[in-house]
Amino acid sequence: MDKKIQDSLKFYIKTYGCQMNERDSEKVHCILEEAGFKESSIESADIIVINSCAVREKAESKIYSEIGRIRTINKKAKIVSMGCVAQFNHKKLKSVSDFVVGTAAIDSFYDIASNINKKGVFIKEKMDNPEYIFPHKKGISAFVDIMYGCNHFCTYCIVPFTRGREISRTKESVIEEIKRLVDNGTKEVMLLGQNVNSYGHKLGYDFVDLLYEINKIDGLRRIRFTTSHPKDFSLKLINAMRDLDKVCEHIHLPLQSASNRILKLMKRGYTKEEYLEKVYQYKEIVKDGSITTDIIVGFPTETEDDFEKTMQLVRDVEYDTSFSFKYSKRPLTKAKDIEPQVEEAVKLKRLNKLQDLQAEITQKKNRLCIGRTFEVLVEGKAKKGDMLFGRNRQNTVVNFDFKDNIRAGDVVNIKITKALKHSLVGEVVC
C-alpha cells in the first residue's frame, strides 16, 4: 500500500472483557499506529476492531450487537472481529466480518496493515512465537503477559477452549519487555495469566522466582499480578508478598462459590476450608493487605443453602471488593449439560443481595481508611474536576487536589478526608 495513502487511514477499537483483552487490544492499537494509521472515532475509522468476550452469552452477543450497529453509522469501514468469540465461533464471524482474528493470532494484524483492502480469517491453536515482544502504549502503568492459556477446565468456563492450553513466556522475554517498559517511563506493571500461579512449571522456576527477578529492576516502582487461582495458591507466594518491597498488598483470589458440593461441579480443585485457609494465612502474613475475588451464583442445581454459604463466607472474609456474576450457559463447557439449571429471576435476586452485601462491606472498608495515610502512584488527571488521581498499594482509587509541582508517575503520600462508593478522596501531606 502506499505510503501516503496509508498514512491518510484512520482505526478505531472496541474492548469487551478482561485485562488480557485489554492488552491485545493495545497489541493491535500499536501495530496499526507503528503502521501509519491514526486512532480516530468509529464514524471517521476506515478499519474498525471489535474486541470480544466469551465468558459469558451476554459478553458474546455484545459482539454481534456491535457490528450491527457499526454499519448502521459506518458503511464504508473494515470490520475486524477478534479476541475470545473470533477463536471458537470464527465461521459466524466471517460472515459479518471482513477479517476475523483468533486469540493466538494478534501478528496477523501486522498483514492486515498493509492489505485492508483484502479479507481474511486467521484462527491458530498456538501462538507461533509467545516469546515476541509486542509494543505498548506509553504510559505509567502496563500490563505484562507473562503466560498465556489455561489447563484448569473449570466446567463453566470457556477459557480453555479460546486460549488455548498453558504457555509460559520465559523470564528474559518477560525482563526485557518491563526493562524497555521502564525505560520508557513506566512504573508500576500488572502480570497477567489466567493462573500466574502455573506460571513456569515446564521451565524449571516458579511464578515467585519470578517475581524476585522483576523485583530488581532498577526503577520500577511497583509489581501488581492477576489472577491467582486458589487452588494453587501457596505460603511461598504469600512470603513473597510480604517480602518484596516493589510487589504491592494486594490480592485477588477468586471464590466464584463457598459450598463445596457446588465447588466440587465446578471442578475448582479447592474446598471452602481450604480457601479460607489460605485466605486467613495471608491476611495475618501480609499486613494492611486487601483482597477481592469473583463469585459466581445461580450456577446449575445451587440451592439456597449453598447460596448462603457464599453470603455467610463474604461476610466473614470482608472482601474490599467482589466480581459477581450470575452463571451462564457456555458452548463446549460440561456444566451447560448439569440439570437442573437454576432459573432467570433466581439468578438475578441472589445476585443482588450478594452485591447489596459486598457494597455495605466495600464502604465500611473505605471508611475506616478516613484519617490514614496512604503511598499513592499517581496516574494522571481525574475524571471529575481539578484533581488527581492514583491507587494505593492496595489497588484503591483515590483522588486527591491537584498540585503544580506533582506529575504522573510521583508516587506521593495521601492522607484520606473521605471515603466514596468505590474509591477515597485525600489530601498530600508533605
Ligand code: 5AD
Contents of the next structure:
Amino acid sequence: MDKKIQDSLKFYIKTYGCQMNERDSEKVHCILEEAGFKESSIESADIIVINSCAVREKAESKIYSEIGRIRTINKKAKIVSMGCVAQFNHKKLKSVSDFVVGTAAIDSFYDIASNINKKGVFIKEKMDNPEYIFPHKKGISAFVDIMYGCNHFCTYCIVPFTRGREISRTKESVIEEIKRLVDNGTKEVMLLGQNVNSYGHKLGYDFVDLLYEINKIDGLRRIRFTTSHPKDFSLKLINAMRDLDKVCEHIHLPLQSASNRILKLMKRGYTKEEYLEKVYQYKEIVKDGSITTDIIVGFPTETEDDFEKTMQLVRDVEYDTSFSFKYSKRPLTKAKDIEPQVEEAVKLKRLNKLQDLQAEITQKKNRLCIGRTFEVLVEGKAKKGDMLFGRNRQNTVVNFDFKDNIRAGDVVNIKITKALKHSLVGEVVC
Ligand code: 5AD
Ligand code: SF4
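Alt. form predicted in complex with this ligand, vs. the form predicted on its own above:
Complete assembly follows, chain above in first position.
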C-alpha cells in the first residue's frame, strides 16, 4: 500500500494486563506511526488493536466483550486481536477478528501496516529475533524487555503457555536499546521480565552483571526492574541494590501465599520462612527500601487458617502496597483440577479483608513520610490542579507545586507535607 493511503489511516489501541502488554502495545503504536498511521478515537479508527490478558478469567472475557462493543460503535474498522488470549485461543478469536497476532509475533505488525485489507493469523511458538530492538515512544521513563517467557509453571499460572519458555536478550542488545533511549531524553528504565532474577542463565552472565553494565550508562538516572521471583532473589542482587547508585530502592517480590502447604501446591519453590529471611535481609541491607507484592486468595483447598497465615505475614512485612487477586481457574494449568475449589463468596470475603489490611498499612507508611525529603524524578503535570508529579526512588507518586524552572526529567528534592491514600504531596526544597 502506498504511503499516501496510509497517511490518511487511523489507529486505536486498547491494552489490558501487565507491563509486558503495555510495552508490546507501545511497539505496535510506534510501528503503525512509522508506517504513516495516526492515533485516533475508537469511533474514527480504521484499525483497532486489542491487546489481551489471560491471567484471570475476567480479564480474558474482556477481549470478547470489547470486540462486541467495537462492532456497535465502529462497523468499518479492521480488528486486530493480540496478546496472551490471542496466543492460546487464536482459533476462537479468528472468527471475530481480521487479524490475530500472538505474543511472539509482534513483528508481523510491519506486514499488517503494509496492507490492512488482507486478513491473517500470526502465531509463532518462539520469536524470530529476540534481540530485535523495537521502537519506543519518547518519554522520561521507559519499559525495556530483558527477557521473554517463563519456565516456572506455577500451578495457577497461564503465562508459560501464553509467553513460552524463558529467553534472555543479550546484554549488548539491552544496552544498545537503553543508550538509544537515553539519547532521546529517557532518564529511567524499568527492566521487564516474568522473573528477572533468572536472566541470562544460558548467556554466561546474570542479572546482577547486567545491572552493573546498565549502571555505567551516562545520562541514565534510574534503573528499576520487575518481577523478581522470591526463589531466585539473591544476596548478590540485594548487595547490588545497595551498591549501584542508579538502581532504585524498590523490590516487587510476589508472595502469593504464606501457607507452606499452599505454596507447595502452587509449586512456588520456597517456604514462608525462606521468603521472610530474604525480606529481612533486603530490609537490613537496602536502606529505605520499599517492598511490594502479589497475593492470591482462595487458591484451591485454602482454609481460613492458611489465609490467616497470609494476613499475619502481611502484618509482619508491612508491604508498601500489594496487588491481590481472587484465584481464577485457568485452562492448561494444574491447579484447575485441584479439589476442593474455594467458593466465590469466600474468596471475595478474604480479598476484602486483605485489601482493608493493606490500605491501613499503606496509609500508615505514607503518613510516616511526612516531614521527610525524597529525591523525585519529575514526569510531568499532575492530573489534578496546578501541580507537577514524579516518583521517589521507592516508587511512590509524589505531587508538588508547579514551578516555572522545573521540567519533566529533572530530579528535585521534595519535602513531604501530606500523605494521601496512594500518593504523597510535598514542596520543593531549594
Ligand atoms: N488467579 C489469580 N491470580 C493470578 N495471578 C496469576 N495467575 C492467577 C490466577 N490464575 C496473579 C499472581 C501474579 C500476578 C501477575 O497475577 O499474583 O503474580
Ligand atoms: Fe506465572 Fe509463576 Fe512464571 Fe510468574 S513465575 S509468570 S506466576 S508461572
